[in-house]
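Just the one chain here, the form predicted alone, laid out as structure tokens.
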Amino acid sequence: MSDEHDHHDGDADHELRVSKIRDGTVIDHVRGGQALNVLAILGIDGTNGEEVSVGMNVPSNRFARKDIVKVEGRELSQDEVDVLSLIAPDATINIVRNYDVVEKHRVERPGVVEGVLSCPNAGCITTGDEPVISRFSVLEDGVRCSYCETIVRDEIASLIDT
């Protein structure tokens, strides 16, 4: 028999099989365990009926494990990609139209992000009642508040304003 489910030749049995999306975005090569943070950044919690496929901690050639997120019917804005780069600096963004990948690019970390993170320093001018938009310089291993100089290296995802 040549049914594809019956053959057992090497890697075919170990492939990740997730259905293709017709139109939307595939975020690939996300560090293992970060897919739910990716969904949070995108404001996707399942209540608006978005079609989303998530693979978590799947085998990867580039990393030991990776996550992958597929969002049907949505192309990411540059602002969304910039924020994603903070928690998924090695991610690849694939734009899909009519089942074909029409754009594919690696995320690039911006030098600065504005209005997307909350400073964890309670004394920072951005956390009070002042109408000041947060601004962070993006470092190699974290971010630094442009106002109070607080550096954040871990848990950046918890500071994202959604």
Second form
Amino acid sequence: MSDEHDHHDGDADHELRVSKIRDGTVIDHVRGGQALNVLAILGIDGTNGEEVSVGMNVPSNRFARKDIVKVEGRELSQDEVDVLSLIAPDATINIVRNYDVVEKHRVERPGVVEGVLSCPNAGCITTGDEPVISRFSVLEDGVRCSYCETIVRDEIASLIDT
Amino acid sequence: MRHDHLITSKQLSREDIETVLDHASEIDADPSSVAGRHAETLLGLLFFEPSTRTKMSFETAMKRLGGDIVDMGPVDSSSVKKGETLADTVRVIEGYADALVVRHPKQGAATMASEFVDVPLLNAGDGAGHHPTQTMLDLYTIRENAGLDDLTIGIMGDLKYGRTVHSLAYALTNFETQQHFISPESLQLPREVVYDLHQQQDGAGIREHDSLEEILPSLDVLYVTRIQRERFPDENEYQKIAGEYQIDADTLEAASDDLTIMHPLPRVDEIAPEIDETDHAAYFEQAHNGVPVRMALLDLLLSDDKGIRGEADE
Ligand SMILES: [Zn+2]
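Switch from the form predicted alone, shown above, to the form predicted together with its partner chain and output its structure.
Full complex below, order starting with the chain above.
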């Protein structure tokens, strides 16, 4: 288990700010200000009745400020974790069952993300009607379209195909 | 059976480039050595935007190898007009031809098309992306005139939209070259391209300038491209800026006697006609080199035992 378990580190005082969940996922150590993008990636906007708690700009040991997202009744798929890694590279994912953290892992940046982001370049072949799945290679500080080679460093979340 | 595609100059190593250029030299010296080698071979030409010159050059190359072409014709009269996707078009024409040449206005078009076919596919330009056969004939011309190592080259004009420039600059990082990029600020190399060049060559060989004056005396080759009127909001602005990047006999007073001047053509007024008759001018030779270089590429790609790359990708 990690040395930064929620319930035993300096963040404990702030734990009360975000309610505990019974079954679901806690995405912790999200960079301050990115929580809403995390929800966007997961396609969560509240309209489907999901129970979601968000802590924003919570004081943290690791960063000056972090965000926390807790989603009741939902475990993340590998695809979701891959994209999450692009905007929240330091996040930890806690899978909670019956109030206990049963799995805890750091996100890992994949080499390539397919079919999740759409290319912002209007001149790119992937933006037309072609039967092609978008593909981006993941760079140290951004993503790059495998077709037109456009590099995106900021606002990757805005490319998420919804 | 393995088939290579030619999509970008980035996929080619120094060794691959030399294989192609050496073969082009052999063909240039003795065209009869390959005459008839690809009899019965059909090359499919898919030009989704017009480029008569490039198309004629491919057609000439294929016919000189003994083969023939099948041409999709202008987009206006084809299925594309009815909304057919590129992916469908290449899969249909693949059944008619032994190799395909694709020119398309969208970036990444050739990469995508190559994922749908099993015959060799050559990119003849994909929007603002790549144009690798032009790059190969540029490299061939540079090698013939100045050599590719210990080379100081100036690349001038529209560096932002000029795909020829991007492909060439990238390919040159395989050699011992010092590259100077000369353009108005608004037409500088895209940051993506600068990023790639630095990744490839640690940046030491790359410099950007807004004027030719300071570096002209040190150049072995000056590669000039056209600055297009439509890149500027008004005529005055265009005239003023474009005028600073035109060369004539006066400009060349400061140049080395051995300076080679290249241009992908067509030119408008970037190079004064008075330069045509000087030993500096290599642009018509450059255009002619398109044929032996494309013959070399087609011969390598169409021969089961050759290919242009040391190893297959993916
Ligand atoms: Zn793209």
